[in-house]
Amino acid sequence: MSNIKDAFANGKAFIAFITCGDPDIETTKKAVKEMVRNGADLIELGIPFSDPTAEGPVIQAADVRALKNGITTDKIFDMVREIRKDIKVPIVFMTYANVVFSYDSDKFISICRDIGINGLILPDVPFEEKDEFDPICRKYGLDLISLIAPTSEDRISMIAKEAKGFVYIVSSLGVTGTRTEITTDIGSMVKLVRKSTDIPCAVGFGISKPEQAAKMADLSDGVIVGSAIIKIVAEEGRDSISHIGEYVKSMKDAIRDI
C-alpha cells in the first residue's frame, strides 16, 4: 500500500477531490479510476455532510445531491474496498468532525486503515483541538492532515512541526471554490512551513486553471483541485467521466515539468 509521501515522489503532485455519491456511487468509482489514469497522484474523497462549513456553493450542492441520493458512510467504505483492488495511489478522506464522531471515532478510523485509507482531513477541527482525533489516527497508522490558512501567521511553524502526511495550504480566505486570481503570498507561507518540517506542502482552495496550477506548483510541492472537478460532475452527471479525465490530464500536464 502506498503512503502519502509517495504522491510527491515523482515531481509535483496533483491531488484531485471528489464528493462521494454525486450523482451516485458508480459514477464516483469511475471518476476516481479515470482521475488516476490521467495522472492524479492522490485522491481526496469527500464524505458528504449536511453542514459543510469550509465548502463553497459548488461542493455544498454536491453534498446535498449525494445525501438526497442516499449516500452513507458505510456505502463509501464499501466503494473504497472495491476501488482499492485497482487503485494504488494514496487516498484520504475529507469530511467533518461530526461525521467521524457520530460513527464512533475509533471504529471509523480503524475501518479507514482496514480499507486502505491513508489520511484524514477535518477542516472544522482547529490545531488546538486535534487531540480528539490525532491519537486515534496514530494508533491506526493514518495521517491527520493539517491545514494552514493565510490567517495562521504565527501559528504556521507550530502547526508545521506536528504535521503528518502533507501540509494543506489554504490559498485564500473563505470557503472552497474557483477563483479568478489567488493573491495570497503562498511563497512566504511555504517558506515558513519548510523551516519547521520537510513534509510536502500542497496548495488548495481556488485553483481551477492549468496556469494557476503551474504557478502554485512552482511555489509548493503540489496542488489540490476540488470545485472545478465537482462543477464538471454537476454539469455532466453520469456522462462526466471522460470530461473529468481530460480536465485532470490538462492540470497534471501543466505541473509535470516544474
Second form
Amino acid sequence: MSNIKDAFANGKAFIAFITCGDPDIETTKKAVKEMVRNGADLIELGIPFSDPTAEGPVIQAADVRALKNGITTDKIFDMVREIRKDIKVPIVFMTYANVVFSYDSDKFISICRDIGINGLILPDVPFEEKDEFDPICRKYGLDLISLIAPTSEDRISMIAKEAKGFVYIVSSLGVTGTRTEITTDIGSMVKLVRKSTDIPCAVGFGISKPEQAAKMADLSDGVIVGSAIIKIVAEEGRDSISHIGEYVKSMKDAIRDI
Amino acid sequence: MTKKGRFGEYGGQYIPETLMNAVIELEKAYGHYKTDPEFVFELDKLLKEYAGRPSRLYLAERMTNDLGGAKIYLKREDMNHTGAHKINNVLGQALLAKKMGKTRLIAETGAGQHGVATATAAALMGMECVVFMGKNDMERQALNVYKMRLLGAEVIPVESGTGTLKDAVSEAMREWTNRIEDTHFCLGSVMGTHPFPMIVRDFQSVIGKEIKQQIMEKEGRLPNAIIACVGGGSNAIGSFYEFINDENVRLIGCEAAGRGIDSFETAATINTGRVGIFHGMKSYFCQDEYGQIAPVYSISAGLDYPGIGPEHAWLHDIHRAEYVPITDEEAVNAFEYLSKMEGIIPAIESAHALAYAMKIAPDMKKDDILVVTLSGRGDKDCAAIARYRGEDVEE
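Can I get the form predicted together with the partner chain as well, since the one above is the form predicted alone?
What follows is the entire complex, opening with the chain shown before.
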C-alpha cells in the first residue's frame, strides 16, 4: 500500500493535476513546487498522450503543446527524480494505457517505484481490464486508482471493493473540462462507495471554482482539479507560476475545514 | 474468440468507466436479438429489399485474360445501396439501436462511406444522426459530406490531431461518454472495444457467406485466395470469416502503404506497427517508441488509420491470414486499370486489393480462382485521383 492516504490527513484534500512539459519541463517543475507550497495535498502528473480520448479541449491542447516541445516519458521520469528531493506529498501519474504498455509495463512501473511515484490513473483501463496493470502495480507498491462514473450504478460496489489509494469519482458524463454546474448526485455515489471500502473518495471533472470545490468536498474527502489549472498555464505560459499558486491556495482554503 | 472479447491476446475493453454499462447493455441486447426471429427477419428484409443484397460475384473476364493467370472474380459490394459494404453493418446496428430504444446515432467516418451509410440508415429509421469527420477528410471527400447533410445528418469537423479517421473515432468516443442514454455509437469497423469487433464482423460476414455460396454455384469449389483491403478491416473480416476454417483458401488483407513502408507516410499497421492499446482495444498500432500514436498517411481516407481490428491481429499472429502493403501509386494504377479494363470504377480503398490481385494473378495457374472484394465504388475518389495525376477537376 502506498502513502496516498497521507494526502487526506490535512482536512479535505486538494488534488492538483498538471500536464508535464506544458509549455516546458522547467515550468512544470516550478508549478508543482508552487502548488505544494500553496496547499496541494497530492500531485497528479499528466504524461501527455497523442490521442487522449477522455480529455476535453483544454487538456488535449496541453498534450499537443507538450508533445510538440519534445516531452517524452523518460524526460518526465528525470523531472520526477529531481522534484522528489523537495516534494514530500504523494504523486501519481495520469496517462493512457498505451504510454505504460508500450514502454513495457513492468519497466515503467518499476521506474515509478524507484523515483517515488505512488500511483497510476489510467482512464482507459476499467475494472474489467485492470489485470493488465494491477498485479504489476502491487508488485512495486503503487496504487492503481479506480474511477467510478455517474453511469457506474450497479458496478460501484464491485469497483470499490478492490479500489486502492483513493476512489476517483467522475462528477459528470463526458470528458474533462470545467463545467458551470455539476448535476450528478455525488452524495449517493459516495454512500455506495463507503458501503464497500474505507479508502477516501475524491471528486474530479468539471471543478474550477472555490464554491464548487467546497460543495464537492462537503460530499466527499477531496477534490481533483485539472483543466482550470491548465487554463492558467495556457494563458500565462512560463509566467503562470504565481497565478497557479494563488489559485491553488484559494481552492485549498475553500475546502480545508469543511 | 478465445475468451470474452478477446482474439488471442487482442481485443478487450480499454474504455472509460463511463462507457462500461453502455457496452455491457449493447452486448446483452446483441446477444438477445441476433437470434430473435423477428430481428433476423427484419434485417434480412432490409438487406434484400433496401440494400440490394445479395451482391453479385462477377467474373472479370477481360482482367483475367489480360493478366493471363488465375480466374478473377469481383465481389461487388460497390453495387450495394450507398455504394459500399458499410451499409451491411449499419443496417444491423441501426436496427439493434432502435430495438434498444435509442433515438440517435453517432458515427465516425474516414472516406465518408460509413458516414453516408449511417446517415442513410438514420433517415430510413427516423433517427437523429451526427457524424464526426476529420477536417482534412472533409476536404478530400467533399461530396460525401454533402450527401450526409442531404440525408439529414449533422457533420462535425474534427480538427484535433491529424484531422483524419483516428481523430474522428476519438471525438465520437468523447461524444458517446457525453451522451449515452439516447445515443448509440454506430462504429463502422471491426475495431474498438468489445463487443464492436464481434458485432461488426457478424453483420459483415454476409459478404463471405455469399461468396461461398456463389463460387460453389459457379465453380463447384472454393477459391484459392480471397483478397480485401484493410483499414480497420471490416470488409476484409466480412470476406474472410466464413473461410477461416477452410485452410486451403489463402486470406490476404491489403494495407495502405501510402508512400511506402520505408517512409513515415504510411498507414500499413501490421507491416510497420507494433502491439499497443488504443481506441478500446489491444492490437497492432503505428506508434513511436513512447507509445504516441503515429500520424499515418494514405491517399485513401478510408484506410488512413493507425490501427487494425483485433481479429486481424490474431489472424496475422497465427499465420491464418497475410497482410501485405500496397502503395498509393499501386492503388491508383489499379483504380485506373479496372476502370478501363472492366468499366468499373472502384473505390480507392478497394483498389488496394485489386493492386495485389494484379501482382499475383499472372503467376497463378489458369484454373486457380481469386476473389477480390470490391468494397466500394469510386465516384467519391475521382476528383482526388485526378488531382493526384495533376489534373484539376471541377465537381
